[in-house]
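Just one chain is shown here, as structure tokens, and it is the form predicted alone.
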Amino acid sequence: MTRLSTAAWLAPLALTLSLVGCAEDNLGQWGLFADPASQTPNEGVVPYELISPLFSDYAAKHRFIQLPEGGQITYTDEGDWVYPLGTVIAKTFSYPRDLRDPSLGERLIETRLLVLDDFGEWHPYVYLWNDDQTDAVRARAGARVDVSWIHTDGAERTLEYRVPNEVQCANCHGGAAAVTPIGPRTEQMDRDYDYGAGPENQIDHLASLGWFANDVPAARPRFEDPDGAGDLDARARSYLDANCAHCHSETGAAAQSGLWLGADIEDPAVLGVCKRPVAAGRGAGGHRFDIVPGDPDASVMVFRMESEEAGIKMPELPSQLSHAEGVALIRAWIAAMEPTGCD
């Protein structure tokens, strides 16, 4: 197949987003990638990272974001960017062949797209890549893969990951709202990202490329590396936000808990501190708070995130696996708390 150029298949592209539920049935019919197997862009597919991203069982994300010609971002400090209609957002998901050595390779897995229509309305795709690595094809019902890899400890595992149906990604990017992209904002993006000539911090790069419509200040809100070294409840928070607030939200699905895990939250009651949880039982482990000051093994929240069974286990979505390095970080900032007794 011939690879398109950036400005031959724009023209296309948008006759393609004006059509409600229609996409390419290829992932390279899109023209994001200058090489697929590799994770190279083309022009004007611009990759980024997040300060603290969702954990999906171990899996390593390759993120990029393509704006349609003269489109710009509306900037704002809190909250969602704006973001012009014909913007396509990318995240392929792969493993490592060793996560101690990136450099030993990778297996792509499943690329998903975030593609804004000309109604304002946010389209999830969903592309399995080949055994080849040089195409995937969309799979509007998911799919099953066996992966493996070595761990950081040396150890080989392996898992039957879950590539979920276009239906499904609706559940963490809108809930009872709608699509909506939760990964590129201030908070998250306020980085550094190597574009070619060393680190450049990502918002001012796409500043520099003319991306955003309004001026962008100086100083921003930012999250806290979770694996960093900086202060421990910024990195809890930041942590969660990432990986429970999709959900734990006013509007996402587990709204109705009273639970919300945002950043943005204040209320120690509404984050769990010393909360009855809603669903108790087995859910809960016959723990009787969210989260118990001083005490994380009391802790309905680290209970249900040291699980990996259905029904117990926290998030629901999309993992798998508990994450060990996350179970400890919110271990530690319960431990850090001032007992003060949740009776």
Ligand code: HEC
Second form
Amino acid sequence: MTRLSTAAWLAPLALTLSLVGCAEDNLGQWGLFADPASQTPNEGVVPYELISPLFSDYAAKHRFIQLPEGGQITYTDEGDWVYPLGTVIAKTFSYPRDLRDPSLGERLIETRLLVLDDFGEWHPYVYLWNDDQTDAVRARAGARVDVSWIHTDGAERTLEYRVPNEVQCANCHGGAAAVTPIGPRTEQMDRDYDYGAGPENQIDHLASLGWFANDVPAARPRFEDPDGAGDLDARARSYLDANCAHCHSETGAAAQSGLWLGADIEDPAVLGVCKRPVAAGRGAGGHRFDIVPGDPDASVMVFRMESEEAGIKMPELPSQLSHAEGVALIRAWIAAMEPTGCD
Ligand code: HEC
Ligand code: HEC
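Cool, the form predicted alone is there; where's the form predicted together with the named molecule?
What follows is the entire complex, opening with the chain shown before.
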């Protein structure tokens, strides 16, 4: 009798595991794309973009969400949306041939998935695209791929691009806690996207598809576009949130630094203003404070964002290049602060 009930309890578990198992080896098995090479999604797989994306060595990105049949998201203004079990979120990294003209085509490099299993846990997967661009193969151990592209200045650039391994995903997606999605939440999603019939607000579009279980307010918190012409402080804060806060937060990998860079942080000292870095010396470039108001050149934050040296560079690996546009924004932000002095 006892045996029987144990077996009955295990049966759905075994079924779940075998279903997950057969979909693991090739990206194609997840059925996300009608045409993989052009990243055209299948019906029910919805593309999205973020207001403030993570800079990843000038790679372009294609992002998608697929909900399980009948599944709905619980909307929240602040914090993470709650996704239904079985949700798949995908992000493909590619290199455009020419950053100045996306219509000249691109090379798909890797696709990362976060999959919410029946027990409410997110699982990371990473797939490496083949040369024909027909499918991608699971690459649990990560990879290094030689890439090249024409940069915004017209010069050719090359890089040994790093695909993270599946253990590294947790460094950014959750830090000490369980793996979770980072991007698709209200402040980041409240922007337009062209699904084929002209620009449409992404959150309104998802609501029209019946994707939310609860009501979505018309007025919503929204990040400022870092590349736009909006308020400088708001642009810098949305940049830091997207590029740094997944580590620089209470639960992130850089929690112990005490430098927390989420858009909700209000205390200037926690944002780095006149804050002494935990590790001084080489990693700080001899500078004494993370941010010296009015003086970007004396600020550890700028020094570390400009560095491409492992152990100094911020953000940390796997990204390897300094983001010139991001550095320029943070420089302007610090330069505009009232020079009060830190001593
Ligand atoms: C260096 C930090 C970092 C690492 C390492 C990393 N990610 Fe992410 N990932 C992010 C950030 C930040 C976002 C959201 C911003 C964006 O999409 O541009 C993101 C977005 C995603 C998304 C889209 C959904 C979401 O969470 O926003 C998926 C899927 C994803 N990552 C999967 C993975 C997988 C799988 C791995 C490991 C193979 C991985 N990531 C490693 C930082 C990281
Ligand atoms: C993948 C995780 C990760 C990301 C992303 C990241 N950091 Fe860090 N950062 C760390 C860790 C871990 C430390 C503490 C160890 C050290 O100083 O190297 C740190 C330390 C720092 C420090 C020294 C802080 C102090 O007071 O001790 C600065 C400044 C810094 N990071 C800036 C940034 C900025 C700016 C960004 C975004 C542009 C960023 N970091 C993104 C992991 C990260």
